[in-house]
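Next up: a single chain in structure tokens, the form predicted alone.
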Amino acid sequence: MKYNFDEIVERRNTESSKWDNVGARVGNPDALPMWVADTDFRCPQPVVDAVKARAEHMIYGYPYVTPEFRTATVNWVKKRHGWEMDPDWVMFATGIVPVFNTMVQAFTEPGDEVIIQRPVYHPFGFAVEDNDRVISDSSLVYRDGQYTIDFEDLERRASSPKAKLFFLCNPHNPVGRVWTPEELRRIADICLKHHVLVISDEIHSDLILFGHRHIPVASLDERYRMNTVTCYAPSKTFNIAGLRGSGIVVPNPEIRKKLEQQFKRNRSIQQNVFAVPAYVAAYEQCEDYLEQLLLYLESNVDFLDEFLRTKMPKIKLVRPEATYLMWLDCSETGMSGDSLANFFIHESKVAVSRGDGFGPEGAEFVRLNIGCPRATLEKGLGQILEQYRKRF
């Protein structure tokens, strides 16, 4: 099936947080959104047919997971991925998100430390504080517009006797980074060697531009298997994240009925009676959706380049390797945190993701979302632009 990326597709008034509810969130609500990592492209054809199917029966008592969910997700991340799993190692989550605060509370006590990689993802530090853990912050390194680990200082916090866990982004949100096999490698051994419990994030590897290729972590060797959950759900990838469905692969079984006790005591493991229809049908039938999405955005990505090169210098797109999320280098504006806020969201009313919400590293940066049509981004630009003529 062909789809049009360049259809504009009207989201107010639909209680879309990204749309209706832009003011409370970035505090203006004649802002572009451009912020949330949702898009405003269609959902694949087989899933709102899924979604009609379901609808249609007229009765929405309580679901169950089916067997077919994890075989759609075994299934899609052998062929995309290159790593065969066993369906028993899958587990049904409402939400990746949810999950991060679930595992903090059954492999971590409270005082204990968990490694993340700012600028970074920042419900991974709202979990870690909200349950009153420790936040060890080994920041990725940026240099001549590229980020790189800090292996050494990674050794050394994974070292404590309080570290328990390590967030890893991989495709990385907000840099954009897909880490190499050897990178993920040494984040491997690293954790293995201090018995830190990775935690993998990922939500956005199929959105991989550009010729790189993700690579799951636990798929390089069977200790890192044993010592790795991960995170995967087609929500970015189609635009389903309002129905809820996540997988979450746990090859460990010990690991596994820890998870399993800490839903139960938290009773957070019943889905949407549309999650799952949609989850299978978006796995089984629109990988032409995602083929088509990709040589899409990574001509807005082009686009966004070029025009920053040539329209506004002093803003630089740190080239992303995946995602539609495009984190902005401001550092040459003079402008950093408040101020670098209020003129993309009040002066130019295009509404972005402040940069220091992933981390104080973030302040003289943005991140801007390029999920939409082309002249939506156009437009978006466009508003920059005049206020960035009217400074520089």
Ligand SMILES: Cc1ncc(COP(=O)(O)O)c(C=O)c1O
Contents of the next structure:
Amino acid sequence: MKYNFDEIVERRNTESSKWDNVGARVGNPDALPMWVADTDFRCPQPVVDAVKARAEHMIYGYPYVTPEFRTATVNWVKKRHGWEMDPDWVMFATGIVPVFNTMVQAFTEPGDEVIIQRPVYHPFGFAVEDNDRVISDSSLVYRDGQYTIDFEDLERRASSPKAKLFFLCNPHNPVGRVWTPEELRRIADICLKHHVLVISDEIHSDLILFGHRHIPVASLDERYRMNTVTCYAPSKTFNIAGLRGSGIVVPNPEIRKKLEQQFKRNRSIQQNVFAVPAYVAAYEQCEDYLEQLLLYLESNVDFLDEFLRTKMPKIKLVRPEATYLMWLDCSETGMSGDSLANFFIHESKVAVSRGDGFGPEGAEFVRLNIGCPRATLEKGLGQILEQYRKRF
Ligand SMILES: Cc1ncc(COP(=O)(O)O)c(C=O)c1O
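Having seen the form predicted alone, can you show the form predicted in complex with the ligand?
Next comes the full complex, and the chain you just saw is listed first.
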């Protein structure tokens, strides 16, 4: 089926967090929403059909997770990322973010250290601090427009006796890196050596751009597999985050048992009736949607890059290897933190995500969501340009 990603779909008054809650969450109800990570594209037709079929049954009693949920996950990951998993390793969860908390509770004690790599997806840090654990921030290194890992710093932090967990974001939100096999091996070796469990959040792993290749860290070696929990979901790929379904892959039976026990303690595993039918339809029937989406996103990235280079050269795109979340380096504007947020959100009326929300390393950056029709992107960039010209 051919999808039309140029179509503008009205999202106001649909209980959309991005569109209807932009005032409360970003601070300006009139700003064009380009912040939270969902897209403005309709999801694939087979998902709509699956949800409709379920809705029309008109009984919404307690559901259970069918075996198809596991096989759909296993088949998708094998096809897209070449990793052969056992269906028994896959656990259902109502989204990945709630599981961050469950994992911190299951695998660490209060006061333990959890390593993250800022600037990074902020709920990693929330899960640590809300559970009275301690963030150990091995900041990424930003040089010549590229992000890399300071492996000496990572090893120093992992060698702390209190370090128990490492949250890896692959691909990385917001900096857009797809970690290479060499980088992944070094991370995994350090974590093995110091008995630090790796949580690999691979929610963006389908959204790989410009010929890069996603590698699940757990697929690289049997030893890594036994020391890794990998998180997948069709939610970003197919724009179904509101249906709340994700697959948590835990090959090590002891680790799986610990996680299951924590889920049980929290009684936090029950899904809604639409989650599994939508999840299975997405992974089993919608690869054509993804292929078309990737081409559309690449053309949006190129458009954005060209626009910035030619019209707003003080704002630089950190070239993404994945995702529709663009990390904009605004250091040459002389603005940061509140002044930068004010420029985008209040003066330009474009609701971006503040860079410092991902850690202090992001103070001179903003994150712009380009998972939208080209016309929306052009509108947002036009508004920013108008204000840019007044200043520079
Ligand atoms: C890295 C990362 N992990 C997890 C999530 C959200 O997970 P979920 O909606 O399944 O809770 C996001 C959403 O932006 C994300 O970027």
